[in-house]
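The chain below stands alone, shown as structure tokens; this is the form predicted on its own.
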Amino acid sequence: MAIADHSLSIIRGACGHDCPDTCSWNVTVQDGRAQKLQGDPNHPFTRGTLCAKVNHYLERVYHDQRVSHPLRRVGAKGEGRFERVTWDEALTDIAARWMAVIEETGAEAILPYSSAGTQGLIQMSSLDRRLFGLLGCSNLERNICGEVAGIGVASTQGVGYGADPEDLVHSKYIVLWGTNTIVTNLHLWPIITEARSRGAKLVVIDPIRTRTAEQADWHLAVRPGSDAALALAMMHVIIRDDLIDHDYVERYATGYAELVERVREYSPEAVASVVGLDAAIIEQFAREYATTAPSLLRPLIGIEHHRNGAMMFRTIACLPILIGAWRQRGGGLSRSTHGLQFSTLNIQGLLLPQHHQPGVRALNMRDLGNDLCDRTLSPPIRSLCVYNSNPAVSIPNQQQIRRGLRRDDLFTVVHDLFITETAKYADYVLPATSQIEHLDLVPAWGHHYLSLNRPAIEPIGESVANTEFFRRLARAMGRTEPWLFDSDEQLIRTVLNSQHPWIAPITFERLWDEGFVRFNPERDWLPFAEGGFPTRSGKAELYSSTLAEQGLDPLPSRGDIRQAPAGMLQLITGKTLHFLNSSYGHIERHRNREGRLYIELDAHDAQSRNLIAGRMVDVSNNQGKITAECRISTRVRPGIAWMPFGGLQDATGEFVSANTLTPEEPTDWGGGSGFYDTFVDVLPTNGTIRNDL
């Protein structure tokens, strides 16, 4: 369906961010021109409020630096220095050096690497997996976000979903836990706000004190990585005082017997220390927790960026099913809403596995710097296309990733808005469309509304969207096979192609028209409430045979708690209101807005290293250094440095970010990466801060 052609015109559409909420928009268009773009009031979610970032998302479609033909590098790799070609040129070329690399050491040796820079479900995952797998190219994992979350949930109740998030509006007990939701879930805050108007109350876990912390009724400052032991004496209180929900528990779990003898040695008194609440504060959490119905747990990403991140998801997942929560609406626990819709939609005939060379490596995302930069791998890595992401920003080990992309013989294809940090390495840089200049459909993580994006205008000069990237890429490889050239209607068409009964009222023309659809027709939907948990057993698994047989504890346990070693502090990085990670770090309104790059410490921690605030730092570690400026706060607990994630500079101008001090290190199990668990230097710098950063 073609873009509406009158001069003046509304066309709905659905932000793609990475972010819960997926914001319904309408943009207003005169004479083929974005004039502007603003929330949808009629989305029942989102309610026609857009973020700080999107506000402007119109600066960043026509933004003087955006890449709007297809670019070749004349310089030296990372100076970022390209002449102009036609699209024919380069993708002649890049067929041509693919086809060889195929012949002289197979398929694996390209590397395909995409993530969630837009979470639309044709744009982010169709074509490109089916030409990728086709020719049999080294299959990328692409676990650093949300997969940890929902294997732990997972290996409890069967499934990583949960209540839907706007029931959040019948409980009577909110927790919020390792989730700032103000800032990076902010349509949920009025659902809440509205369940404390009705008596809720509400209770936020996280180890900063950040702007939703401040506005609870109460904030418990646990310590890092220490969230499954706080859980466990949770569970120690319930059982020892009889709290439990002993019908629910005989009907719809196993493994109970086994979890109260795992959880005697997690008393309040003997976790206190290991989570730095005083032990009343745990005992009085535990008894108010199980003993207010309906009460929710709210657990987002923030802490399976540890390294024992899926024991503490599995294992907070375990105190619903404990109390019976499940049974009532507005009761259990509440996270991504995405594997629900996934398994609702056909993404099967989105990907046609079927047609996918067998056998093929997987290549973990999270893994890239040494990836590319091991010689030992066989083959190695000599080709990389990077789309939907800019891994030299929001991959860890930064500074092993610029290694790796300053490789000589590594032949790199970046197709994207702006010359991003990764782009600056590639051989060509081929231009990509924005939300509103291409169709798109967009599932949402954080509520149960489908929308379509509809195109509002015209692609930008050359650029072109993924689809039709890949489509030309198959074209040029000289491929005829029909199912790589579907149109992006086809595609949609094909995923909606679904018997699950909750799609069915679901069509491409009433999506069209309507903009966006709820899933779910009933508004008591309560998942589990008598049982019916997708595991192996049919039940609840406090005890998870599936676990043993991996060689993993098939218990609840705190998991491996990293401690800082002797004169460093643990990092936090967190997200903040105008980056997106590295997106909109080009704009000079929310590069202002945002400031130079800085680091929070506790006052003691600051006297003890001499640091003064207003003043520049090192940050640094084995990975490597970042200027920062230093602040003096009482939001971070002794110990604990906190950092914004995202940008794409230092406090001196240096183009590195957080992503410098991460190491590559996995997670217990889910193929993640221990973010949090970085521990770093601060000391002074006799640097001299830029103020015009």
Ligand SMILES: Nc1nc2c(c(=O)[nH]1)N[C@H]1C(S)=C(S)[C@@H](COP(=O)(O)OP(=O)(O)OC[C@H]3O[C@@H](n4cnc5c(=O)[nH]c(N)nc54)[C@H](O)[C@@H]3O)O[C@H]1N2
Given for the second form:
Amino acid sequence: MAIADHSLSIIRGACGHDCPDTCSWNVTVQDGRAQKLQGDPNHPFTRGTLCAKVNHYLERVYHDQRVSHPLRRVGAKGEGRFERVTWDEALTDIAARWMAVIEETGAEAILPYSSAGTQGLIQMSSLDRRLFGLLGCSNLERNICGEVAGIGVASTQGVGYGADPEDLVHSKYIVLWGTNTIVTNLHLWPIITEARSRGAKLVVIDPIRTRTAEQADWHLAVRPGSDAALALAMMHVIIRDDLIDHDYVERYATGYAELVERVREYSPEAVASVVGLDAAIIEQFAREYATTAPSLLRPLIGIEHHRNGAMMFRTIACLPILIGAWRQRGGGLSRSTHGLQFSTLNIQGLLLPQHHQPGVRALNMRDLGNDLCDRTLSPPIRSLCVYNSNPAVSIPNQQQIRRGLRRDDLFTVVHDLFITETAKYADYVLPATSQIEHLDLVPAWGHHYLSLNRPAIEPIGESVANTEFFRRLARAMGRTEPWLFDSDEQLIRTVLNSQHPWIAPITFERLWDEGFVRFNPERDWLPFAEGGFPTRSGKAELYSSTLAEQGLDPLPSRGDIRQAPAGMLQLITGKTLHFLNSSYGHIERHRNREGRLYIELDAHDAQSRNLIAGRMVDVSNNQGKITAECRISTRVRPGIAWMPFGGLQDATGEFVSANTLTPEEPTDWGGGSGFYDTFVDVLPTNGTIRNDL
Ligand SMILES: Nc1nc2c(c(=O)[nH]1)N[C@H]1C(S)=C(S)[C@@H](COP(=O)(O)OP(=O)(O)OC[C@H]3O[C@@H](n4cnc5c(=O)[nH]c(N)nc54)[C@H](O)[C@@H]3O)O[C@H]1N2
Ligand SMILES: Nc1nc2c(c(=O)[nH]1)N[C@H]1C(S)=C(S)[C@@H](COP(=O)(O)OP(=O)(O)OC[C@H]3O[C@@H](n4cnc5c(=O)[nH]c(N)nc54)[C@H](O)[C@@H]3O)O[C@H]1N2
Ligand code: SF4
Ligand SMILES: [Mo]
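Return the structure block for the form predicted in complex with the ligand; the form predicted on its own was the one displayed.
So here's everything in the complex, that chain up top.
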């Protein structure tokens, strides 16, 4: 008789959520069940702590609402009623329907729809891209997060990344520019705290007095979308007062003379009302920034969600060049490390683009609602395969998305851990594994460590990892190409098989033993201390001929700053402490912490609309309407309202998303979404209020 193994084992892993921190963790397992999940104290960046969400990750893993076997719809679309089926039944039907679609209208009528629900590399993008690429399904432009910021910065400095975030510890002047670090990038905070203990000043630029702004030495509550105007006024002061590093600019930048002309009109007085700060404050900020060394700018993603998002990032990126801040450790600009990590890995080997069908159309993920409802689209979208994303919550123009998802002639397949708002509309819901049930390689966008996530427990029920889901689909469709069936370990070994000097010493075995490895071993690395900007001119482009060729403004500019129509408020819909994007909203602990759906606004704005704190209000525009609890605070600038993004129950008990109110309008370039340029009326509501939520 076999003796049961009651011994404890500790398995190393890493968080796969869409978050810059990529924390390392240890999972304690006994009798096949995970007992504890704790931060790994050995990780130099995440240092043994997790966060308000993932401290309770095992509740998510073992949640009784986990989808544990394949489900087929029995109710109406959106109702969320399903019956249990076998994997074989589901796969046979999906394969048959897809082959019929391909036969009748071509594979472009199938749209794979995914985001970064897990940002582990092979579960995010590997066999899915190979299979859908081979079939010739529509491509998806995944531009909802980070693309605009990256491309905006790159139009100035050639790439979207900058200084190593760990180098912030050497800074003497840190500007958190439209990023709520304590909520969204928690593990950077101890580094900032250490820099402050060594004398650094912390400035936060945000229209909202966030948790991070509250902790700052100086909070500049700018008007939304005005950051490029602020940066131009700073450049005006820097040039006027000759705080320029002329040697750096002459050697490593191009377009200085044109920039001097451009910023002439942007005096602090001229932009004060646009930016919403006194001219004297702008003067002081510009001078402090330019005369304290090393000074470092830290934008992350947040401000790309404006219509002038790319231009704001491009313009901000000009500042460190003018003052030569790149020369010093702890100086320059530090944002996502995503591009740096990806440029060292063998991504082509993972995706195998040589096997994809050529000339296939690409649809932007932002436009899902209109694309689903567009009967003139040729071919129309006849099937949707959703994984790693929850568009019925996170994408603008919700009403239109839901109208599209309700279409009787749309065949929708969703692979997720839970019956998400999107899954409620699916014909099939298939069970996905959590991070402690599958293997993955996890790059980070907030630091320079690459982590291996080892599975700690067997998959719950009949759930399968994304890679296995796509192997099964390929088999059901009769495909036999061996590279559609590579194992998870093979895929990771492929992506590590790169000649880049920074990655070359990292092997699968080393990651298995050590859990994480610093991918950039050069501790003294400074990206642009001696120029080396990888632009077309080889210099930092204060004037960009590439932008000119695209019909865009070649010089930094304030961009198109949207103004609220009379009587309306600008609605910013952001991230919260206890949710991770559209995730965690259905879990009691997290929902209780965030409370009922609310909108927060300034006392004068509330008074002039007869709004009372704690009462329900109707928040509406021509996109739709949401009923939310009114909160009145001094955190938000007059003229602005703030509402959490992600799933919360409204006054009627429905899960609603702030994206009911956001339009699909694109950013200036980079293909993103101007979510935060949303304008709403807020009025008292007479609707019924449920108090038992
Ligand atoms: N109004 C407004 N809208 C926004 C934003 C905002 O600030 N305001 N932010 C935008 C941004 S920056 C982003 S990144 C998006 C994010 O929006 P979403 O894409 O909705 O992000 P997540 O909640 O991270 O993940 C989506 C889904 O992936 C699932 N998932 C997790 N792991 C796996 C897995 O291994 N396999 C499978 N198949 N599924 C998995 C999760 O359960 C979840 O349902 O939202 C955007 N939308
Ligand atoms: N707890 C938690 N952490 C998360 C997430 C989450 O949902 N919850 N999501 C993750 C994801 S996907 C991402 S992309 C990152 C995003 O992380 P961040 O880049 O920090 O992004 P946001 O929270 O979208 O926006 C940051 C701040 O920008 C401010 N802001 C809005 N408009 C403007 C403006 O015009 N100018 C200025 N200066 N500020 C403005 C907002 O008020 C907000 O406080 O966070 C990640 N981390
Ligand atoms: S969500 Fe972010 S902060 Fe929380 S554990 Fe995961 S990587 Fe760390
Ligand atoms: Mo994001």
